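Next comes just one chain, in structure tokens: the form predicted on its own.
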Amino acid sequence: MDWSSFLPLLPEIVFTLMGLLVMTLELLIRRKETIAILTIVSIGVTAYFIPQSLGRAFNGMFVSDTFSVFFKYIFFLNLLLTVLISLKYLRIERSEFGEYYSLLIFSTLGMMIMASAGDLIVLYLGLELMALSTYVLAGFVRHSVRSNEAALKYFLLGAFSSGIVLFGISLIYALTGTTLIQELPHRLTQAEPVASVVALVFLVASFGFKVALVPFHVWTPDVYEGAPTSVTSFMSVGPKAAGFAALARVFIVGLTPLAAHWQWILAILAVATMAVGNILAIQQVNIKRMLAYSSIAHAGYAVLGLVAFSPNGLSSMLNYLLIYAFMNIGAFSVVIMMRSEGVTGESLEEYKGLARRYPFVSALMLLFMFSLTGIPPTAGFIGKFFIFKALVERGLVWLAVVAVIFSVISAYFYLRVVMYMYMYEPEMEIEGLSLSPALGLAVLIAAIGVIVIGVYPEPVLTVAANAGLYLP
């Protein structure tokens, strides 16, 4: 071993070291608005090594590739937006503490060692990484019981779920005698047919819990009603994209033998997701609720690209995953927005009448509305057109048609907060919205990428496309 070996795990050593920096100034520096300005540069600093660390470490171990780099970003548009989202909405919540900003840190430090994970072993322990500092982070509002709930109950579930991919993970070792990736799919050939199917069904139980996949998705609605919000926001994107990073690189590339299983295996379990998450969404009259099972159906959106086992699906998954940070932070930060004393933000009836008296607030949240939806020319139209246009290609018209459905059964609870900002009276009174400078920048962002991407995807297109795995 030699110190060029360290290359490729460049991005992340530096990021470790910029978190640890964080965690120690956050104990000397009071402004707690410092704290996020640092780790807003810690990103940047992390961001400019990324590109120039291309390679494998350790035997294939961590492999940082293009795909994985693609990921990376997304985990670094995710973190910057969530840190400008949380300055105002800490101080209303009264819970400015520094360690906020280096748990995020660390929970998406091990969102990149998951994407970039080429052994299972190490997969698993970038997946523990991010899993305990979100545990922490959903319920970091001490005095809240909600928070505590959330947190409590994700930490059980979570930790039963990490059982199943460390007995999944060790029934593949059984078979093949290695936990490399890479080598998996010759040694699959040789291994007991019916005991690989058994390792795959625990495998896809454990990723289908990190993505919210139904049946796996119970826990998915508490904690993030009871969460606070800006965390709520940075689980729905963050985590979600590392669980289909590593779920794309364990499935395409090391159980590539057993793909006649995992394809309708994956494709039941989208069905199921689309329904159970735009059915249950239709009748919550909590927003950050809704928002929760619509990013469940978004997960059954977005497996279909894996479904369809094509360059064009992979890349089209990428391309759905990007686009949901967008719209899905954006979202949550109106939800922010509305937060005040005395308002949470939270419920359907708050909404009412919103474009009265803020209509540029109100155009936002229709704008983040019909992105979620997929009515063009928005983003979200592109995420979903992809897709489908993937599974066609493929053959699986059928599964097309019903993600149609759904997407069309989906109209009814996102344009719902539509028609109550528009077409309704006020039925209270909101002296005023939480506006900073920050939080109106990420706003801007998202928005900016909704509209952007929706008009102009092309160059969004190419690099998802470049970015994919190698398919045999």
Second form
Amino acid sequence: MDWSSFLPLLPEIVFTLMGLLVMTLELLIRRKETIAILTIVSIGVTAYFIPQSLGRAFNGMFVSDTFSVFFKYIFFLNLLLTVLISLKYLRIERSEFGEYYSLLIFSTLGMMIMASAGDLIVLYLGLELMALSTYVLAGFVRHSVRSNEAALKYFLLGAFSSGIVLFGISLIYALTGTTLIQELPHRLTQAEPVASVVALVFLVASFGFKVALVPFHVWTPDVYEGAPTSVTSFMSVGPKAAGFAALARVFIVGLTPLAAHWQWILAILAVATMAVGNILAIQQVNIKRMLAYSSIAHAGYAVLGLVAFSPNGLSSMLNYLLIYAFMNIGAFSVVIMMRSEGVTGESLEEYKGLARRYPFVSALMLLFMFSLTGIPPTAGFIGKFFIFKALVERGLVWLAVVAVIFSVISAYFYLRVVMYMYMYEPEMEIEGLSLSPALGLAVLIAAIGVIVIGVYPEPVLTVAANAGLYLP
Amino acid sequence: MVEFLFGYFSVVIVIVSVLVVTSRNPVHSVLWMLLLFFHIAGVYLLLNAEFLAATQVIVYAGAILVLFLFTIMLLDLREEIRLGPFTGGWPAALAIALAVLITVVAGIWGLKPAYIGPWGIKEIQTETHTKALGKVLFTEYLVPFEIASVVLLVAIVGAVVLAKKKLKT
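May I ask for the structure of the form predicted together with the partner chain now, the form predicted on its own having been displayed?
All chains and molecules follow, beginning with the one already shown.
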């Protein structure tokens, strides 16, 4: 047996073993901090194997290329920051169970498989692994009715979307006789056009559900609001990025003959997504719900990179997703700091006058809000700028203009948080933030990411450009 | 003959599926589902997939349905809880459902399989279905098979977390 053919799978194999180890040791080790550290160690060990894994395995069924490697680093960043912000938060929520960490690991494993899938069946199984773990995590605070509701809603709608993706895959298999993504283009050119477009529609619907594109976004606000905040932050970055990885690989590598169709379908969905996300965010008074609508809106911007259908467009999408991971988890970690015994920290009112008592935390929140709006010199500006540039290069000026207009609208609700913090007198007595070294470290990493990419974006842009070049 | 059998199975599957959802009594629902599973197994048989048909009967009709019946018995549902629909606007729902139906029919209407994979009906008849499935599953599709085992592990852990962990309040 030639073991070198398993090399592209090595990071996934190592990560699975580490996940099983974390799951087993959790029974023996009482201190949850140790489990969290073990999780971080397993990220480090797996990350070491990732650069060596480039190649194809199992006849192209599993592909490790610069594109998937870039996504895997986004997933690891997401997992690392989530573990750091979870420790204290779970204790406050009284749900400090060790399975939390192994579920996070297996969910991330599912995302890695999705990013590397060269076959629609592998892609589906990765998606299911990611989603199943996330359903459980969303309902992790068992004594909270809202958390249960979030898990059940996410599960039911997710099950439907799984059915839809399978129907799409089966139609594609019927048309082409293969599920290998790289084989699809030359077989689809001779396939029956109506049926292939219908298959495309089903794939758009189910991937659109995972990344929360309008009109498949309805679950997002309820689930994001009800799930534990640390899980919300995990869900708003990881599964979304994985959904984009799947969209990019299936559409750009596999469904290239249908590009003319999916380009305008995605363009319409992007405009609708930006409109609904940004406009409905304005009237939210719960900060988690506001960030849920904001994450819908950001999916709208990111999908524009696919609409451009060029190497530059794809790398701008990758770049955007990385930046989004930093700024969104940063914002959620500040929300987690506000949660302490007896204080939900979710209502916007509670942010009034925060700057008086906690100038440093407020300054960080200001940074993340500026970045989410896209104000220079933060990273959010770089992300949006390169997406708009890719659109203009392809002659899609009108789309870029629409996206800029919605960006301006988004300033209203992001900067309202800043205004509440800096320009109001404190109304409620804030008991004190629930700070911990791990949480502080997470916010610091996020803040440094936002500032460094904002001021000196060159290295990230180069890596993203390399990753984006590979696909088309 | 094959067309007639396929028509019979599909009509019964649709009718029984509707009955599963609309039955007032949960035990009746489960029994309709039993009938549904047997008819799906029949469709598998028509496709020369005798292994899948047997698994369908053993796993779904045998194991899962018994589990359902036990759960219903243990819950001891005396009276149905009646709630109004959570969301209004059934005309919109009907319109969307019809649109999806039209899309699906449009997709299937002109569907002509242009390529048949390496395992056509002839190959499967000579090789037998079980053998063919085993060969493909443990060689070419080894990676998906192993990923599926992790999916099942997560399902077990998830069920334990959601059902067995002590509530702390």
